[in-house]
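Have a look below at one chain only, the form predicted on its own, in structure tokens format.
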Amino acid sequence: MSTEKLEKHMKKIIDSQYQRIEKMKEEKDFIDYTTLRPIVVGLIGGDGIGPYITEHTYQVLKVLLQEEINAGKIVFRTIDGLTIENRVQAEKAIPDDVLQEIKACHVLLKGPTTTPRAGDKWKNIESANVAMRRELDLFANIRPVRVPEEGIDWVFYRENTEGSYILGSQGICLDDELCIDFTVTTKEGSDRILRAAFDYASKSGKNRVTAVTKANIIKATDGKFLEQAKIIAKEYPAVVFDDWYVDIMAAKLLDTKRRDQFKVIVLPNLYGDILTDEAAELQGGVGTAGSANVGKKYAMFEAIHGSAPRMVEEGRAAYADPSSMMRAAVMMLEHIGFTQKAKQLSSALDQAVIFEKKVKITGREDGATSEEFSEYVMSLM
């Protein structure tokens, strides 16, 4: 490639970064759930285990809303299009009329989509949860997890529209001896997520807040995000604020004379993306742990694992554990308002994950089906 290309390709990025900076500028405030009659749920199942684990999901709630969907408080919406055949032959990561669809809801409850790679059958194109949240600009992304008996409580704020990922299709090759992909922190865009963590915080109670980064070694980029982070925190005195370089963090989440201390912790993608799994798995897995991704307009709501191609190619899709996708549904329907409702479905999922555990999910014919563990958790609401 040569000099002139590689400039004409840094000025769109560039340009196109500007241009993002002065829309977050003009944003307005969160949406108000109280005044919209009805909220608007879409569904999306996606690819592989997702159709399977939304519909059971949707059962639960269906069961759980039922007073509030026949006064016409709440209205579920199905959208189909969503599906790696149809983004493939649009040749899109959401395709034209599928996002019109999910425009004309006001939140979402979504299933994994399955993101091509090298070697796969599928054409190359872009995430659709990274095209999701940046066409939504859903700007956070949130992820509880708990362990009661081993004192663990936290909650993941990762920024959702900037770091390694909103720039991941858009890297070069110059040649076949170099390839440079690119990464992206702006104040604006730290500012929104650091303040969304601090402000829960402080209403929750869980008055500390954690940043994660690699500022030690990645100064420009992590270097403003934690330069941000310690502005906002002098805005917040009654909250504790401390930061870690996300090497040890990962080891820290593992100590158990540490990871109790932690309460809410903030990161950039990528680094949010990693953490977030390896503390899915101390509460029992990816399956087991629901993820919120929210903007000021529109929120999205999903299980944090993928669609499992193998399982539904070995027959085993009728075995997928919704747990996570109903634990999304948790944290919607505290997004919209519905808090009692909210605590009662994961109370139920509570005592049928972490302390009763009479049907046990394990992804195959030796452990309960997805209706199965559906059923079980609908007896305990």
Second form
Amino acid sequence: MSTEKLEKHMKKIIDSQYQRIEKMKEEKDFIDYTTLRPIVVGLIGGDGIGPYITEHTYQVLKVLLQEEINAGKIVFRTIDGLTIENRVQAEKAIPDDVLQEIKACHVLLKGPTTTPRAGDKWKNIESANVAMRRELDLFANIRPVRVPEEGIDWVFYRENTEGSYILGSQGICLDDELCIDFTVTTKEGSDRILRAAFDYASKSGKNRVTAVTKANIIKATDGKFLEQAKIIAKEYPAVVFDDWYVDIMAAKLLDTKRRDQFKVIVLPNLYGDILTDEAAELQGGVGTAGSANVGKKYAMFEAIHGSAPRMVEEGRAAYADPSSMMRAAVMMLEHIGFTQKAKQLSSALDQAVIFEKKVKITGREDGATSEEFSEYVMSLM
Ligand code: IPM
Ligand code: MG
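What's the form predicted in complex with 3-isopropylmalic acid (IPM) like, now that we've got the form predicted on its own?
Full complex below, order starting with the chain above.
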């Protein structure tokens, strides 16, 4: 790469980040769902097992929210186009017409979407998840993990729009010998995720926030995140604050003497990606976890696992476990203020997968189908 080209590339990157900072500063308030009628929920099936588990979650929601639907408080809209075939054809992570449909909703419930990898049959387009988080500015990735019998009740607040992700496809190889990637932390971006975490810790009564970085090594960006965390912590004197480096934090999540002390964990994008998979594994695997992607204007709720194309190829899609999507639906109901309905679904799910376990999903013919499972959940609501 010539020096001139390099300078241009760097200038473009820096300008785009300053523009993003300006936009973040303009958007101050969260949308108020209490006065919003109807709340429009977009259902995005996605790829692989996605459309199956989305459909069964929708069936449950239709029963749960019958009155609200009839009263016109909430409307469900199916968005079909976010498939790998369409995305590859449009050569876009989210085709323009699909993005328009998405932006016409208030909140989204989304199945997993396939991300092409080097060497597979798809052209290499950007991940639809990463694009959606950026396009809708969904800066808070909230991932709860609970193992009641061990006292584990964690809520991860993963920064979702910057860090190593934002310029993930704009790294440079200067020649065959040297490649460089970029990671970005802004004061504004750190501030908003940290505030969201502290706010939640204080309102939920959890009263403890742990920030996770590698600020001893990644000094500029992680240093900034940690510095900002300490500033916000001072605004919440009733919330206990501490900070850990990501390596030892990964270990401490496995320390049975210590781990029940953690409550709300706030961290930059990549560390959040990694630690939330580790944490979900303790709860029974990534298939059991739901995830909220929240911004000031939009919010998207999804399962944290992949699209499991092999299950579809082997004719096992009807046996896919919809409980992660249903957990995501619980988070959605909470987010839009349907608190009672959220509790109703959440305790039916706890009953179905933790306590009673009368209908078991194995992902194969020896287990229940997603349909049987969702009927079971409905019977427990
Ligand atoms: C997640 C996933 C995504 C991520 C992928 C699918 C792009 O691993 O939501 O944690 O890396 O953020
Ligand atoms: Mg991940």
